[in-house]
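Just the one chain here, the form predicted on its own, laid out as structure tokens.
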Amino acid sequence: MKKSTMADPFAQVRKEKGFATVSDQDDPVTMMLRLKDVRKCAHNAKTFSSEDIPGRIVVPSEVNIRTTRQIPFEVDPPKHKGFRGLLDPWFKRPLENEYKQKLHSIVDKLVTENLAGNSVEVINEFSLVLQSRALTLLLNTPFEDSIQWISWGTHVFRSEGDALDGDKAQVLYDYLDEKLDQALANPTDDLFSVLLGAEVDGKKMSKEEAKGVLILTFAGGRDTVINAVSNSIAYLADHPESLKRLRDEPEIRGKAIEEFIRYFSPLTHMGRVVKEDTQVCEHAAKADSRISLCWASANRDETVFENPNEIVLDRKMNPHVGFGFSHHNCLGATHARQILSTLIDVLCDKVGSIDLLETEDNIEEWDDFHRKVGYEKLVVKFNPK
């Protein structure tokens, strides 16, 4: 088996029952399993809510390191359309050419550095520092910036040994709580003073929506991001005849990114919780317990998916989940795709190979459920064309 395969664990289960489920600090949660069932549930909010309690949707529970409400993402309709409507221009900045060309050079020249190295430690050196440098741009903050978010980590909720790190999440509020004071204070044209310029539904965003905003922008595309990346290099170490094609097929290039999002699925899954007495699958759901939509099991989901468990790199009909689903669809999906459509195209031009020399998978662990989502450790050689 090669090194870059990533196994479903979800399989026997999905297929007998559809559902299962897995202790999280004392409030269980049911996995959706199925593709359609994922779907369906994603887009019943009134049913199953993301707006609860700050923290409790997500997986595993956040409750115990904030207070702050993620916006627009445990927000339900339709308060939520409001967030989205002022959100979602700034986020597809990704598509105007400046952002392209400002993103080429930094994937340009992080991969023409390590070209020149023998080797290069991926999760720490590459991807970590290649999202933290593009966040700059999706922020419209100084370049410099990123020194800084780089010395966080890979996850700025957790350090090493730990699922959860309230000391550590207090470095990243504090840090938003200064540089929002700051933006009150001198307001310039990056994020923070934009979303404190702004009104929703006719009202003047408060800093701590403004603060939940970032939270959401800060947390959720970082180890997503790093793993998508990292993945990917993986894989393309693996399959050196992929990269081959890719390069000779340029055409294909934007169907493999999704192939890529399907199969490495870089969220597990996100929770919602209960509004009503309810089934789902056939099984009974209360009000107030949660359920989460496991997009890495629904994107294997073999009664829609043709040969789930490998990478078609021009796979033609691809419905997956990756993203998310529904008006809870990820925030930041067009500057994760940009990412990877910008770090391919790199590849292609300028890589004749890449060796896989040192891996250490990183798995997440869920009751019986064993999940490779990525690496701790990734240790490859970029080899020039």
Given for the second form:
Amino acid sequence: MKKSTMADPFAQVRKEKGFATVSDQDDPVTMMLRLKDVRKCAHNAKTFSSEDIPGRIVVPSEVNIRTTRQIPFEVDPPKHKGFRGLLDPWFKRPLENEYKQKLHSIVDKLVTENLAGNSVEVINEFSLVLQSRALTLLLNTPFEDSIQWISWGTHVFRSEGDALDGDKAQVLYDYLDEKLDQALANPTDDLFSVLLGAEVDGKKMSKEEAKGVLILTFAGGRDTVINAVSNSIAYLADHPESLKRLRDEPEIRGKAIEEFIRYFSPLTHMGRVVKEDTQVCEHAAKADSRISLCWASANRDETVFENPNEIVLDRKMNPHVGFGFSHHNCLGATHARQILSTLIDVLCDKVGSIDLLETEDNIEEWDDFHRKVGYEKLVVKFNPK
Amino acid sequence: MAKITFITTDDENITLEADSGSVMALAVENGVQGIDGDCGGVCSCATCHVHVKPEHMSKTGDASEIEQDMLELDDNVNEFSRLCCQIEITEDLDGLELTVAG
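Please show me the structure of the same protein in the form predicted in complex with the partner chain, now that we have looked at it in the form predicted on its own.
Below is the entire complex, every chain and molecule, led by the chain shown above.
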């Protein structure tokens, strides 16, 4: 098995049963494993709600480390629609030429700096840096702000099950409070100020609601982007023929990015709270229990995808749910796609090959399921073209 | 060359010409409102949903099973629904009329 391979730990249970209940801080979660079931549950917000105690739909649960509701992520339709309608145009800005050019220079500079000949630890020295610098574009904040975000390291926002979690999360919440107070005092044209000046359904957005949008933007787009970027680099290092093909056939790059998102599934799953007694996969789901939509398993569903465990760079039909599905699909997807697209363009342009020197897998554990989601450590050497 | 007309949710009629590629790509390149094509045409995002003029269904053919599964959960689905990333442009499409599902 190659070092960049990401196995599918759900295959057998998905095929035999279609669901699995796993433990999480005394609030168990029934994971939905088949693509069709995942899609149906994602679409049915009335029965499978995102609007419960803040943090409860996240797995592992964040109820102990967060009281602010993430918006629009933890709001159900129809209220969700007003928030999403406000945010969508802002989060589609990565399609604008000026944004693309700025992102290109960020990626180009970072790749060029790392072509000097020394090895690079991708997670901390490349992906975290790229994610943080690119975030200044999404938020329309000064480039220098990324220095502080990089200094927080990779594990600042996530509940990892130890006593320090609350303190780690507080770093972000305190930062956002400070930035929002600054924006209230001196409005600019960044996302902080835009949110504080916005109205949703005729009502001015509160500071707490703005904070909810920003927590989502910071936390939701951190590990996921870092994993997507790092896993892409590991794959291309391990498969020089694929880097060559992407260089020779630029027309398949768009399809390749969707395939990376399917195969890597940077977010394993997302929860919902059951609002009324129902059944999932012929299994009783009680009101107030939790299910999760396992994007990672759905994306390897052998009844839908041919050769699900292979990266097929030009896969034509690819109905993946790597960015979620239905009304809560990923708000940052346009930004994420643009980052990957720019990265592939620059690597094809500047890098001849990538040596894979050292890897330490980042494995998530959901009871008996052990899923590689990325790397704790990934050392490579970029060789110039 | 095929002429294809898009009717947007604002009732704007846009007629475009092409001889190859997907209908979604044609719409996105020409900024047809309501056709986003976020996933680039791999049938993953359903942001290129159109309603085919009923008498033109024979030009486009039916949706594949994977496409139908996507459409089934879209709010504005009807029997004339297609994801236009899955419609390849050929001369046979000349005169096709599509309404953006919005």
